[in-house]
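Only one chain is included here, represented as structure tokens and corresponding to the form predicted on its own.
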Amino acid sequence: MKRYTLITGASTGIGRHLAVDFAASGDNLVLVARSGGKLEELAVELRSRHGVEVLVCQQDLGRPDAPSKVLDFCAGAGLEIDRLVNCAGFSVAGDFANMPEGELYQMAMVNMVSLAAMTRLFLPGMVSRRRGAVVNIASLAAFQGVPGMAYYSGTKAFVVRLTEGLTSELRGTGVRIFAVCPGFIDTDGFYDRAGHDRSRIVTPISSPSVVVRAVRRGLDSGEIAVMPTLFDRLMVFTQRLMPRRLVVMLAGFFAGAEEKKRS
């Protein structure tokens, strides 16, 4: 039976770059996102360029039944998922009190609930085969509350804590799990979708290639939380030396996502 790497959020941004990288390494893929047209275009490109099998599963992970439908799709096609890359996620910039209720629900579903459900559904097969890996794309925002991105940072903190706990639970099973925690990444559509003015971001905005390299590093190491750049590592390390109030204030300054107060 052929092994496959399953990538959520594969139609754009980091997910798309990871799909290209895994295909270039010879991995067969299952691509998941709600944009079926974009997935099909990417699948045709990867099949032609790299000679791998690429299956498309169009699902909106903001829907409660989507993870089980992805599992059913893979089971129906007789696929072994050897790697699960939970990349789907989004942000909404602005003050928490002003965030539309629908956005709160959708962000919780995509960033946390569906990620946890996908992990829980696909882990048993990996454990029974005593091999596999789960890669959770988190964020540097997971390590402190970020004014203007408070809810988003909370969802990503969940991803890191879930990953840490599962690392211990999976010890000795042959299955790896880790989180990749990038800062701001130059991805198409992410900031427009979030309503986040990129010109207000003070920290460096890195290429998606740094996340791809971090995923590869995580697969080859025993790290639980992988920081893609030296800047990311320094940001997390220096937090240990500062009061939390100052950490949060600086995070808000660097992100530039908090709504401007009217005088």
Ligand SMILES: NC(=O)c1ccc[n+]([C@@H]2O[C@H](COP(=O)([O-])OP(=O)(O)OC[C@H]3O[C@@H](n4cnc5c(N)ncnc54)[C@H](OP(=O)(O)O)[C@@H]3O)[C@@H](O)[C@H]2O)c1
Given for the second form:
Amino acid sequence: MKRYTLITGASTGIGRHLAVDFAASGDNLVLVARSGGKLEELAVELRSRHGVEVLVCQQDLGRPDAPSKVLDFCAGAGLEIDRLVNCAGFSVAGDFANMPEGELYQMAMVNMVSLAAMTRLFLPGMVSRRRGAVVNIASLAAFQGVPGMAYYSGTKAFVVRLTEGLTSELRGTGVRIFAVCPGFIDTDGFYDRAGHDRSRIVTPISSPSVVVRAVRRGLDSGEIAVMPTLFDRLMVFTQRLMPRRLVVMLAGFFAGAEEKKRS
Ligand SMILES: NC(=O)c1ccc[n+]([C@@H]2O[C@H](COP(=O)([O-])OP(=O)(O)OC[C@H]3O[C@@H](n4cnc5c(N)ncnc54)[C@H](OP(=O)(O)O)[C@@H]3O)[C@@H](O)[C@H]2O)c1
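Next up, can you give the form predicted in complex with the ligand of this protein, since the form predicted on its own came first?
Now the complete complex, all chains and molecules, led by this one.
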């Protein structure tokens, strides 16, 4: 059986950068997202440039049956998934009271339920082979509620807590799991989808390459939650020294996603 790395959310942004990096290291890939055309284009490029096998599995992870369809796709093609990178996700900027109900369920499905289901479905194979890794792309937003991104920060806190618990369950199995927690990253799709005005973000916006390096670091270390930059680590560390209300207020100020208050 051939061994593969499966990346969700590989059509754009961070997931696409991770796909390029893994292919450059010789990994065969399964790419998952809704935009089949973009995935096919990327697959053609990676096969010709790096000589790796790349399969495309077009799925909407907002649908409850999508994770089992991805598993069936891999089993049908006779693939062993050695690494699962759960990267698909999105945010919606603005006040929670105005958030469309549909977005509430879609974000829960994509950011939490599908991520958990993919992990649940692909872990048993890794555990039985006694090797593998699950990489969950969370966010710095996981460490405090972020005004203007309150629900999103809640979904990412779920990702970090799920990952933390599983690190202990997986001890001694040969399978590694960790979360990567980036601050703001320069991917247009994320802000467009969220309706988030990037010019209001006060903290630095890093290149996706910092997330790629953080994933590599996570694969080579025992860290549970990997912060890509020194700034990210400082943000998480210094909040331990501050009153919680101040942490939340600062997070809202830095993110600039809250709706402007009417006087
Ligand atoms: N950019 C940031 O500042 C930042 C910071 C911290 C964490 N993150 C996290 O990093 C991850 C990637 O974000 P990004 O910045 O790279 O955003 P992006 O460029 O918008 O990419 C999001 C990816 O998720 C996929 N996706 C979204 N909804 C999906 C669905 N229903 N089914 C299947 N795939 C879906 C998209 O593919 P399709 O549209 O083709 O389906 C796309 O490939 C997300 O989990 C995000 O929360 C981002």
